[in-house]
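The chain below stands alone and is given in structure tokens; this is the form predicted alone.
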Amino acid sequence: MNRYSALAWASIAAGLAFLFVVPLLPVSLPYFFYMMFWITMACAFNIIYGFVGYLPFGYVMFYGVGTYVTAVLWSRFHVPIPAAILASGCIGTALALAVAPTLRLRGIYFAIVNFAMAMVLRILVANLPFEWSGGSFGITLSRAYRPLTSYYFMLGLMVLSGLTVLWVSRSRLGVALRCIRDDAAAASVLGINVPVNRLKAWMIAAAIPSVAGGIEAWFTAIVDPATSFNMMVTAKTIVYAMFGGLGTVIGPVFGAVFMYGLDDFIWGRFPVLNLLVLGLMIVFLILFMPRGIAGTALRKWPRLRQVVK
């Protein structure tokens, strides 16, 4: 272990204590929660985008699901909210691989069909039976309310996700997913088998979201169609992770932490400029930087490989 990789232990090993004392400070228990749930969104996005190449426009739907299989199984059937989390994350697997006939698609066609299938879900989602899902005015968990329990459950999740990441980078898989991200029929030729590993990526950046949407959903202890199934958690997923840098370890963790606390300063002081800055920033990152702030920094210094990657 050279000196970067031990002072980049370090410091995720000092962020980590203290999001772990986060509670007992005198700070926002919501920005940090938040900030855990993006870095959570962001390193399950890169799998499969950063990872395998293919961008899901309609990545919101695994969250979405989480959120109601999670409000539902609670408020209708009496579930324990640990377990129905866990069942969120089931469903939302089960999901990915009953779409995953989409993955045959590439660029901007398999993005195309992800981004309809979520309007179509969030569409059925608001129109079944009231006594299910509430319609459009959702499901209330106010009696599951417990902001610091789902705390640290977002927090536990947020490690898992860091090291799934970091064991797809550095595991045989991630070799086969990066081979099929660059050349998909030269993988093929190589002996790699491209549905099967494209599909266990795809069934991981699923599972992820939905574990957190369902976290979130008791964090706070509402859920609805239109916040459940809103785009603005898809760009926000990937804009988070671009800027980071896709396709290694720690750049979506970096971009999510920056542009989440950028994201914060300006909603808070310029609410109407949110959106204008968010849109600068895709710019500025497809033009400037589209390697992110990880994926350039590994250009120019190549010794950082050990701790990016």
Contents of the next structure:
Amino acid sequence: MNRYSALAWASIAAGLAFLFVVPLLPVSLPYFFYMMFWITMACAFNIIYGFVGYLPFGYVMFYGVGTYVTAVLWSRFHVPIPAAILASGCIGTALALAVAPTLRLRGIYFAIVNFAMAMVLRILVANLPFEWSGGSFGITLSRAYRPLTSYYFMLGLMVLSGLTVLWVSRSRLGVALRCIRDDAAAASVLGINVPVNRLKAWMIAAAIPSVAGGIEAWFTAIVDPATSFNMMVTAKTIVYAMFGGLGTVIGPVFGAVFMYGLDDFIWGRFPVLNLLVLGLMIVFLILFMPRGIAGTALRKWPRLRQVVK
Amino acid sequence: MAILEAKNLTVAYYGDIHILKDVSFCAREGRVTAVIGPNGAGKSTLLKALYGLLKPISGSIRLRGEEITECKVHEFIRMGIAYVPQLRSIFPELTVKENLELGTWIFKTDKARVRDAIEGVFERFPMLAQKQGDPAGLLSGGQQKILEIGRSLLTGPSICLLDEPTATLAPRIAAQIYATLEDLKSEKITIVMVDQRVRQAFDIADYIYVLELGQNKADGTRQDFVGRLTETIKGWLD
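Starting from the form predicted alone, produce the coordinates for the form predicted in complex with the partner chain.
Okay, now the whole complex, with that chain kicking things off.
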């Protein structure tokens, strides 16, 4: 381990230790909960877009399904919350498997179809029988409200998703995925089973936001179709991950921490113009740092490769 | 003896626009088979179909008599068939050695086998050994083609499909690639090559297929074409 790696691991350990004691400190618990939520989402998104090159514009659907599965199982079937969250992950993964044939599409066609599927799901959920999904009013989980426990669940999921990305990046699967992203035909000529490896990445990338959705539903104790299938979830996930540096392990973490902080700061200072200011900043950042923080750093200091990737 | 055989292949990229029409082809074991023809004849399409990159509308492909028409692309390398496409297929951001390691994908985690295979390629192409730490994208066009050929040989294939291995290369580099093909021929590796440099392809080939407008126009041994090669090429210019 060189000094850069040692420094990176020490920083990560310090960051995790801080997040662990956040509930004991006089700071905003929701702020750090959502920071971890966005880190988790950006890391998971990185697996399918950063490593495989597929842009799921309807990525929110996995998060949305996760929130509803947890809420419905707990409120209608009295399933304990941890089991309901686990079920969210399973059903989100099953949904990914069901829509896997769309992976045959590429580029903007895949993005559009995925976006359409998220919209269809939102309408479907809103129109389920009222006794099930609560219609457009949604479901409240006030009796299950445990912000502290759900905070630690999110911390655990964030660590798990970070380790998953690290494993994917360093494993044969990661090598296969990067080859598929760069040249799928060349990858298959080398003997890489493109559909199977792509599917593995897709299912991992779906499971994580589904679980995150379940935990977030528990934290807020309310779900409704407008929030659970809000396209801003996809947009922010993309921007945060992209800003940090897609295809790297550490990039989306940086991106989510920085951009979420910036987003929160702008929202606090410019409550009316926050989206405009944020949009301008994103344009500025993408124009001058199209590879994101990690990508730009990697280009300037190639020796950081083993830390960043 | 026929090792790779295609019968009555009809192939299309879109709908009913057939690029190959009822084409038949046979590669003999340990021999060099060249496919020549004018632009748009369907030469590269034939190679793609032979390697499973395009599924034929009709017809069949057999390897040592066994039907492989429906096999998936990633299975071909495990069957001992390597393919070097016409367009660049290296991974430019990876180093030369990393590109070669990818060529040993089917060896999984057998590190000794991977090392031996790469050493073998370095012996055959010392330039790759010298440049092993460089990003492959920084190699010249000829060096990249040598890297692609080297990578295709890592798994010890019995058949090599080469799509225009010397296209856009300087004559000196092209000569080096033809010399490599001569070496492979002497090692009894079956070679199927598509080439625009008809004269050089003719010199190295044992058997020649001429395609025109997606159809078999003529085929025969090199001796069969002696004296009528110029006439064949002239026909493409008319």
